[in-house]
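Take a look at this one chain, the form predicted on its own, written out in structure tokens.
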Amino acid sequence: MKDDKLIQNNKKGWDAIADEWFGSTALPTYAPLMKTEDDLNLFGNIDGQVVLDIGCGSGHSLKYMGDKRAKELWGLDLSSRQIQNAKQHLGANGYHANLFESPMEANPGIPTEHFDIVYSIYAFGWTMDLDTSLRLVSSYLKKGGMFVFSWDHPLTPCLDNDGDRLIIAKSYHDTGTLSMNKSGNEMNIKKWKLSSYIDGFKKHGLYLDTLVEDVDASVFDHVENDLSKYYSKDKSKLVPLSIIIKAIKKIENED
């Protein structure tokens, strides 16, 4: 598999900080300080809907849709931790999901146009093969299905602050894989640019029906006065730090 090593990594990384973000960022929530699905409605009526979650981490969204009355959940998580917390938590909640631990750059037994929507929840970003994941995430869809992920907005690795100056430290156009620490664990992301994701849409058979850049409201009513925060409030009084985007999965002769 393309850049195994650094899915491997990654994996080993999120088995071992997985408890430390049980429940986080999850359905209605979208991302730090954005709307939410209480205020966008991007999903629309859920009942009866088949859903996956690629990145399913500890199964707080998939239980969303089930209190929603999803007809059927399925998720996919690349950590074995992830996936032990998502069975537990849905298992207490009364849920049943076909989960898998897997890379989402891989299909592990998903069947194909099964799914009439597939989400992903602050974790698509995590992909080291853009082009496959998108690939995939069509497969699995339903002619007409939704495709609604959320994720850092391209901007935000490029944005550092110089005292109480919030400036732009590198390159937007510069792409490539960047290291991170979560919790003493080196993890890598590949950054992307805001057309990757237009381009590889058009490529694979979906086409962009939202996008949401609006951070939530309440955000402007208080003043950090902290621009070194990752997810800032003061950062994102002045640029969006994260994106919401839908795709809609095309109809054979649809324009």
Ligand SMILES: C[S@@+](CC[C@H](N)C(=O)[O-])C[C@H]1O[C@@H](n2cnc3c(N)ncnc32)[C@H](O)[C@@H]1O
Contents of the next structure:
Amino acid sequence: MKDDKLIQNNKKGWDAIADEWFGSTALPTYAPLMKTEDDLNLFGNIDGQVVLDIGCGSGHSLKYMGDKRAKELWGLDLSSRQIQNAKQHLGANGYHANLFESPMEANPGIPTEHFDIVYSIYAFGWTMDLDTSLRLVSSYLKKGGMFVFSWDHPLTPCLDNDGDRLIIAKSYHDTGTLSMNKSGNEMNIKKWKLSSYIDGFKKHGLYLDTLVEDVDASVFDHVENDLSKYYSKDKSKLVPLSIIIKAIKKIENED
Ligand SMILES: C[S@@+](CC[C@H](N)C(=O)[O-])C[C@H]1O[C@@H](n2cnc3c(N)ncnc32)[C@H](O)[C@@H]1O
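Could I see the form predicted together with the ligand next, after the form predicted on its own?
Everything in the complex follows now, all chains and molecules, and the chain you saw is the first one.
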């Protein structure tokens, strides 16, 4: 697999920090400081839908889907600890899900053309191979099915602060690998552009339906200067720090 070493390194990191992230970013929340599914209703009626969660973490979003009467719950996550936590959390709430411990850059045995909804809540941007991950997402979806994901806005990793001024510290154009430290664990992500996603959709038979950049209204009432935080209310008054994207798998012969 492309970038196997980086993926293995991220797995080690996520196994170590999984318990700290129990239920941290889960539906109806899409992302810090952003509008929620309660505001946006991107999924519509979930009753009877077959759903797959990419980067399912502790399973809290799958529980949300179960509570909304999804017909089948499927999930995939790189981290064995996250999968263990998801099994425990879903089981304790009376749900059974088909869970796979696997990087999203491979198909561990997930059926193709099977899902009405594939979604990923603050996990899809961890992919080391966007092209392969989008190809797989598209293959899992039924025609007309939807892919919804949330992630950092492509500008967010470029931002920094110089005192009380927000500055662009990294080039938006650069799509290289970024290293970060999470609770003492060295991890890597790749920096994508907005067009990286849109180009990938086009290549793999998906089209953009909705792009959400709306921050939560509470952000604008905030007065404290917190520009130095990664997810800062002050920053998000100026620029959205996350995006939420809904794409649809094309039906044959659709333009
Ligand atoms: C911020 S957490 C997502 C939380 C989750 N959506 C929830 O509702 O609990 C990001 C997740 O992505 C997973 N992840 C990171 N890289 C991955 C990869 N290459 N393939 C699959 N999952 C990955 C991590 O193990 C972690 O569980």
